[in-house]
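Let's start with one chain on its own, the form predicted on its own, as structure tokens.
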Amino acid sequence: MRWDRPPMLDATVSLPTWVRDAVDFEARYESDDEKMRLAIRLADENVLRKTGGPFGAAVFERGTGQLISVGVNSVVRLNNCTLHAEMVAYQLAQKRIQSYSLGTEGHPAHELFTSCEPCAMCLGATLWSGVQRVVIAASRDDAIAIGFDEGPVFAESYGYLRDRGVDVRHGVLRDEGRAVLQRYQDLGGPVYNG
């Protein structure tokens, strides 16, 4: 493709408008189940409202349970292959705390809750995001079962994170996370592997 003028070079990261009314940013989320239910509810709403894929994520302050940011899969909606739920949540959290890392000295520890095991891109970003803990609902195999290609993620990938101080917990409310994936497939949602 030849350009008469260079194109505008910008990208937008935004949440669907329904998120504003669906999420209480002032609430404190005390337990892992409460935090995970929010991530799963975001994924489910994204499917039901047809604003993206079946994935949701949320970043919290680890000690207080304060919600810092949320993310929903926005790949198709915003025409950007990098806008997976985890990536959106990381970007908006870093913007909110005004730091490129959620692990910056002087800031509280942060954790990510995600409705489905991260793909290779999101898992890589987890290391650089600065979160100290990742909690996962549905598994990689659950996403693969409905046609998503999660890329090269290995047991060693999680070992690498753990070796660098990131605590990882799998399978929290897995059946609820898997149900969102199944609903997405049943509704004929697009599988966008690139």
Contents of the next structure:
2 protein chains.
Amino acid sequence: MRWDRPPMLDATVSLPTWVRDAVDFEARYESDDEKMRLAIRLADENVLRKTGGPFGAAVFERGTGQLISVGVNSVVRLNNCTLHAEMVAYQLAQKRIQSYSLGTEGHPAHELFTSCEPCAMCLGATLWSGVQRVVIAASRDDAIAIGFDEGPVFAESYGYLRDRGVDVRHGVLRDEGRAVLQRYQDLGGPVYNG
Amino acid sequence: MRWDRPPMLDATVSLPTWVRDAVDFEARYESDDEKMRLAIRLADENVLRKTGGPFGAAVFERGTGQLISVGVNSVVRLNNCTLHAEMVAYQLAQKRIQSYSLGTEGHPAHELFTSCEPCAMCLGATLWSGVQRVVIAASRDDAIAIGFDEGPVFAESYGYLRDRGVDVRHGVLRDEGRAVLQRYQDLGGPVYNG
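What would the structure be for the form predicted together with a further copy of the same chain, rather than the form predicted on its own?
Time for the whole complex; same chain goes first.
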């Protein structure tokens, strides 16, 4: 039956439709807490509306606090294992600024806020994204506690990022980030590790 | 000026148009060498046609040798740092089989062939992809030699994959894979690390 389906030459990365109304792209986000609240609210909405896993992320311009893009986990909804919240946010930010790097010299610097510690894939993508800073709520252990695999991330992985100028802050609103994970588990959301 | 561009709610992952004519999706690919030759040819065409970095990949069904999807590096062409060849191949394979995992029980197993060792992001995605096997031509050191960063990949990273049932074979047609990297450098192709 598979052979009825022709080879695919393209795919679409899209946010759920509710995002358009749920996010104020004009607001200025001042503090780390305020920015993280958005990432966690996205994760929470994604769970409650059953559009994906309990993970949300957002990219901001540093300095101005301008929101550039958001992402929610879209693995199951779009049948695409690569669409973790951070990956969606990076791609949409780069499309918006029309560059494959959020760290181009002479342009504003950017930072990622994510409701949960990045997995191995997203940590790698963080390097390629060009963001200068990553801020994290729930921890790797929090994700593992509800059954998610986070992949091969080691202390050296963070050292590698640091050596290349990426600043990482852990544990901002960790309890709130963890509460979303817990809600997902309570609602019986699928654990979709490959 | 950026603020003239509205927030982005979707993005497209697409192969260059030449792929349609350059790949025979009906052929059966028998041996590791034959499968790798396709991945390397994709990398080479991508360089020669100036549609991206010197990296190609393909996903096959194990057992039958059926080609499921291909990928070429599309970072610069699509302004998207996540679109390494392996990432494109995984996404298009999952779209084709209509599942976020290429390793669903009761369905055929899959394997990835890549012209160069996966970076940290692609190695992470390999876990989530559900492929059972990864076959690699050029090495991490070969990529680094022409200026590419491969990210935080350690011996433990491969151990992590192995522990989860992913078999990795290195160095299949390594010289041919490396020759494509060399050609890219000779032609002055951009190194687009974030």
